[in-house]
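Read the single chain below, which is given as structure tokens and is the form predicted alone.
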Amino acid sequence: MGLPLWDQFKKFIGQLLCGDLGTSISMYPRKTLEIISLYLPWTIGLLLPAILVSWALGNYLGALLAWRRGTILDKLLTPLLLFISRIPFYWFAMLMLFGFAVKLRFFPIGGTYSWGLTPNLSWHFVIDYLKHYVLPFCTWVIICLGGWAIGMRSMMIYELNSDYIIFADVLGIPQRKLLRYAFRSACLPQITELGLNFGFMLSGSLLLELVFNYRGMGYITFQALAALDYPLIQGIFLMLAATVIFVNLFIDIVYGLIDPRIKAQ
């Protein structure tokens, strides 16, 4: 007979504290943590640079559109960015794959690297990996760019119409300096939004990996679900939840360092 529920829970917590997430059923006798450690770096290598690039470009573009609001540039780009931000990840990924890989054949159809290669630091492998990396990376950046730009545009317009900016403009402070002041204040909510949306971004990355057959956490999650590998499924979602919590904690700490008005009580 199995152990009582409370004893099972204590055993699970004890194994968790020792770094033991169980043994995979579909990949027996490999440990769950060993499998995750093989696939997680590929997801981090795709997700982290793409998030940072889309966040930086989106904020810069949004600030520019707010500064040039009412112009032809603003009237053309703002609806386009709003449209792009509402496109589903997987649908846009399939369009990119069909257009640039199937039709134009600029990039490989899918995968993390070519079949038969072993990951190493040679130029041959790095170049091959980058060829497979470009499409999912660009897809992520383009999709996320619109949301960040629209959010920054709204925040910048609010800051540019605030009393301190108007007063500083009357005092004759240069326009570039006013824009820098407004941009710093408008970035604070965007930093908070980055942490709050990280879980959604992570789920979007899983779908993106499935479309491009990118061998990251999305790929192994699908394999675990298809095989009903419960220890591996449990370990993956536990790791993803811990990652989201850690990222939100880190962003809260960074927010306090950036904004001097926030003081620890």
The other form holds:
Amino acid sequence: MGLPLWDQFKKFIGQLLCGDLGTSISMYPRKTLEIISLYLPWTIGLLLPAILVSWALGNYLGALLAWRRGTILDKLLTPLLLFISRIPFYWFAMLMLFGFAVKLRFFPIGGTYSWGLTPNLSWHFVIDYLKHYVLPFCTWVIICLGGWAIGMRSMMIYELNSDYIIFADVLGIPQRKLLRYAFRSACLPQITELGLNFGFMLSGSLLLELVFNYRGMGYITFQALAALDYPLIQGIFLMLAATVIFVNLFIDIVYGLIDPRIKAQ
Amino acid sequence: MRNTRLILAAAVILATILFGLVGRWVYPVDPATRIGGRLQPPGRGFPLGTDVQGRDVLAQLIRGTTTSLTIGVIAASIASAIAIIIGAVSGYKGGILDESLMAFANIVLAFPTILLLLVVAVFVPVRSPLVVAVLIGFTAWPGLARAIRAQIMSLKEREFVFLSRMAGWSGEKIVVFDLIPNMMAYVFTSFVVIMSIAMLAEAGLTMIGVGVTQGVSLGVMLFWAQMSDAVRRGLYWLFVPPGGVLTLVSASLLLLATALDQMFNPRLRAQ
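Next up, can you give the form predicted together with its partner chain of this protein, since the form predicted alone came first?
Every chain and every other molecule in the complex is listed next, the one we just looked at coming first.
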């Protein structure tokens, strides 16, 4: 403070390199980095499995619908998936919470774990955590499922109509094998999509946490904004930006490993 | 089939626009003043109940629908304009300019809007719907820009472009009078898609606290519902109406986009 802007910036970069993101205002005297590292694991624990499960399940479903296109299954499921992917996901989360937790009482009405428990690895805690976990997890999977399935369905239809599949079919290669060839090619754009959509999914998970009162990054983002806690907002901003960049870098590397055309270059 | 879809989607969108515009004359209740008891469920006097401060939810919904639709139109206009300029320059000029513009587009594409709004939220504590609409517009253009670039690149090799060039037309004139008019159908379809994305984005961003803070939009209503813990307290009339209208509008906008796509693109129609 009191220094010229440029010196302030140099000081900030210096501290950043030492892992010092400053001290939070609203949760004084805790360090920003300490707060983030406290809440981040919960977000990762929810987001990562949900993304992977919905991606895998969506791709499987999309391939199935492409293979069985024109049947009753395709005619019923495809419009349904399209419609679900059009519902604003935060509102869908509110409806899920209202229906399954508030009205039917199948699940706890939000939170990460029951009041008074401290996180540990005992059975009691893990089961309690999972009870709170099921509803946000399922909501997230259902929301993302439609988009992946629709994308995969059209990619598969395109691949199944391409020359190499028709040629392989003429050669008499079994149908299951054809399906696998097409699936592998159709997966590539889906992986690119995963990288491009990651930023969106990350901000989406913040909102999902807010609705389910799940104590992760979404919760502290909301708190930091409500209290105008600048160091914490800045820390969250840097963390989110870095995650998006690293995930995209990671996907670029993975792409090189799985796509023989890129590997050859 | 094609026409029924188009008519259905257009009818729903028109009905929502009219709901917002005509609603305030048919139902002249001020959404900002207290008109009854707090948290009244839907019933006589308040068709959609009242919120925590005793304000009428239906009156909020009427204003909110108009605000959200306006945000969608403004954001989509800005995004389309940026996309046309960047896509056209990139596709027509090519070379290093093309590569750097497309690299920039990819960065914007992967970067979530919430990050931009987080920064803005720190410096601008009071945000009007217009500010949020402009910011969403500035982040929603890359997909369309890439598509326009690809179309320009294929269009510029056509004969009518060579003819124009032989007639001595400048590059700018060719782009503006030959190439862009050829893509207006596609741009219009994308405009509809971006509009629905922008409306959903506004509500989501507002709900988390980085969006609109002035006036009433559908997002502001959901934010209030979230703040008053409506879901857990079973106050369904606070969150079902704004989300329902949002779903209805975004679904019809996308239906309209697919119907328009089929209308403009004869190859899709044949299937």
